[in-house]
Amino acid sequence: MALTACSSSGSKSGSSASGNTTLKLLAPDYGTAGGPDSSQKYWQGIADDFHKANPTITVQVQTIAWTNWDQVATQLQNKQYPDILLGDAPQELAASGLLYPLTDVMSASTISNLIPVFAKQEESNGVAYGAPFTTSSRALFYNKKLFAAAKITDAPKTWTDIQNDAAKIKALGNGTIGYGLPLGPEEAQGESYLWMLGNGGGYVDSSGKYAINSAANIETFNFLTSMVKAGDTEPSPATVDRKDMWSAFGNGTVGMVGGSGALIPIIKTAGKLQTSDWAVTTMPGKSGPLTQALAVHDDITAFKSGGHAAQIKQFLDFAYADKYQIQFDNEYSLLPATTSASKSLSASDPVAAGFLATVPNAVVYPTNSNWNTVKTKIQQSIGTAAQGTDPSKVLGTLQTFASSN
């Protein structure tokens, strides 16, 4: 397994003679690998903060990198179990029986104090078993010169406002795209599911049930396939990740994207757009604006087999801090997955205070058992559907994976 960091102290195996116990802990890197932002210094500052308050207790910490993060199924495939694992939801590792209940892990006072709708969705058969630890909520940032070049004087409202103004970007030439469509593996389930939500479509349907080659699915990437053969778009949105796209914004090359808080600090970086220079608002919809937010989260689980309950509970009591939340969120533009962290970071922040304003209405991935093999599916291939591949096609041969896996 490739990872882009490894570090311990202490003991090297679960428990010694002498009482002391190694917990484990796997977490993906939002930040560079080796760079200043890397995740690895974030969670050893915990992990050290937390040897110090608890001296028999070490956490060997590790961190790989996103694009690498399909090789920690095949850690967990070899039953190469960590004691904590922040990435994926729990309810396909807690159907194996691998996971210990939230309650088992963590203290009533930290649950209690989790945003209510991520906390839910935690949830398999009425059990959670896992947490929320990091979250974001959807919007659509626009580039205010481009508007102004193209003579567009509204934010648009609708997908056909997307269109006519993605239309008018692109013919101011030098290379511009109009909307930034990204529907490679990186995060194609996101970008997907910003549109069927503005169709009234989704994943699931209100009972549960997977719908992905519903009616209103089809009609949406239907309209999504002509803006990318109208140019509206990129070419080819089936190969361009999200983190590619976000750059191109921040370089001024792109009219519209959908993103997160954590597109900022890239804007910034780039250098290219002042802050006047670009805006933020709700995601269009078929004929209006979204009345509920796309709201995504990473999740905290724990692995029963190094049998560590009580020792994984006093180190997630003590990562769930509001310093450490608050650090995390400063770090990387996410937003808290507690309640007392976001109404701190509210009160500071103006910029987080209106994607966390959208949070508690907010619209979240399926729950079900598979989501996360389906998951990986749709980042595969669902891109396809939008740019020249029969959508009905695509969609029903998801739909068929996501009804037998």
The other form holds:
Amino acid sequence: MALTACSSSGSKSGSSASGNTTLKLLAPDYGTAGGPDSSQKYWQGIADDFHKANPTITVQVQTIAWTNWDQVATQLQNKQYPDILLGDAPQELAASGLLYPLTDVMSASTISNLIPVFAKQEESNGVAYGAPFTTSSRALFYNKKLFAAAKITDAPKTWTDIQNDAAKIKALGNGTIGYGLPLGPEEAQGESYLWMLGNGGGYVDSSGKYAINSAANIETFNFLTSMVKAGDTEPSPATVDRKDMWSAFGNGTVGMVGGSGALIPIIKTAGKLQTSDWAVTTMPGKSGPLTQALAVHDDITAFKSGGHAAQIKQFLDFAYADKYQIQFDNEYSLLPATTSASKSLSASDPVAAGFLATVPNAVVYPTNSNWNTVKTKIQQSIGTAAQGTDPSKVLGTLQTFASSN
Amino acid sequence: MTQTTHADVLGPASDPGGDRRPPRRAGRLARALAPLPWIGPATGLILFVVIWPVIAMFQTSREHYSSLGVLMGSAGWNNFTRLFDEADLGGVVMRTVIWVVAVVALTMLISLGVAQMFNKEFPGRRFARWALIAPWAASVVMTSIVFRWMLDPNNGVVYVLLKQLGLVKNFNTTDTGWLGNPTDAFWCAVFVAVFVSIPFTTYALLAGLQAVPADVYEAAKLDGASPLRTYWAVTLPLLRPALLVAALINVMNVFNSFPIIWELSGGGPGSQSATTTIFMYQLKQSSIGEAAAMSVVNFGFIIVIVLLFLRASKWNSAED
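Now the other one: the form predicted in complex with the partner chain, given that the block above is the form predicted on its own.
Complete assembly follows, chain above in first position.
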């Protein structure tokens, strides 16, 4: 035990006398560990190509499954820093003084190729500390088979449509779920945001201050509560995680669910729905479809602890090539983070093109420096506001937490 | 340094004089320290494994850590104020008390009956005794996950059975949402906790029952005591040491139990089915300091339980 702890804590990754450098890269596994789609393979491929071109730099790749992602927090809490991390937004890491500014670790030409709406998200006090690497945008997936069985002809456009359609689909019986509402700890902040946006609400107001308990948001959760009570959703949404709801949709038992491109491989793997059995539409809002999609991104950040800014710069410029961006998006049905890769992907992939068209105008998560902590709290508790606890109370507690921490 | 100087100054003058006092004192000291090689490792281990973490926990509870584990300075009593301001805390503490009392009481009652049965000769007793070990031998996490799948709202085997019996109308409705409903989830967790606690308790009580000498029962029989009276006046008092040990070990185990509730409901929705142990873990995800404050409070509860245990065992040995 003690031995392993000692040997792995050498965070000053080796610069040996001969001038060789080892960079540690830590990334989530978007596929299955050990499987053919494991991100370990993707990154190892880039690392090998890079080593061939730059023999003095070796990149050591480690990937961790999303479901075990809290291990990364533990690693950081124990001060075992990687050189390069793919994961959450940089603000909180930057506030702790752990990161290089982006300009130190990425050349200007690569930075200017990042999609502007996401690149802006990397800033703390006007300085960017990270770069988006992969992105996705949210829309409503619906099961055309179930829609036909319930005699629904049009895709839903408003909350009322969702409510009526969900009631009809639920009435089909056999455990069919009308609208899948995953408000469990895995990604409650995303599902909630989709609904808040439909009522003109959100986590922050126009000035960037937290407004979690705004009247619009409370009204949104009152509406969700009424849907849950009527049985239009799965029972007890506050305990249901997104991955479970997505695999239920893949199994053909859910009428509608909010999803991103990442849901498509899940549907394909389940093999219950043909491509013609499901469709994607803009997420409905209270009185009409959302005019702005919710887009999310996972970011690259570079840690100062190893002192390898120059080598990290070489590697990141290399890894942001269109080739690798598009390889990643084809592998996981996600979207690129660079303008040039978006262009070539839009030309070749109509589904991705549909999602990409919404990106320039997309809404994103707040960039307040404590957002990661607030997000954790939201994931833990916001679901209760749709499941019997008074929304004004739940959202009020979150607001107090967000503005006092 | 000082020692060397001391020796340099005094050494040449005092040595030839043959003052015997210092060596004698050293001898006494050596004798006092003689057991050290034997108790040293154990003491060291306790200091390292028990005392040091406790000190670290107290320190952490007074410090302000960012959620990334970077120390941001002292927090004074802020972590405690924030903990006590948590709207969920009252419910969590109440639930913890109910959790401990309900699980331990049910476990003790059921185990008394099972132990009594296992103490009688019956065909297949050996097999039954072995079978009871299974829930004990299986990992608690594994058992909990099995129960979670048995209660899956979409196709859990418990609901399938209930549906075939006509008690549940449809899957994925509130009928099959036990684990999502805080009250139901809590009582499911109590059931699982009792299930995994029974084997140990039964064996502890069975050992106690086997230690009761047969002639006491003979005497009771000769005096014409009814079976109920015999049980009340002979068996239970003689079983008291075993009962006491079993109860107290269970209280501590159950109070600290994390995996059952965590696997069944994650303490959710929100913290509505969490005990203090689960709540501490939930707090850790957003605030390390506040979680440490919750740990300190938990530590206080444990100290109280230990004191009660010491008192009870004193009362036990005094009466015996």
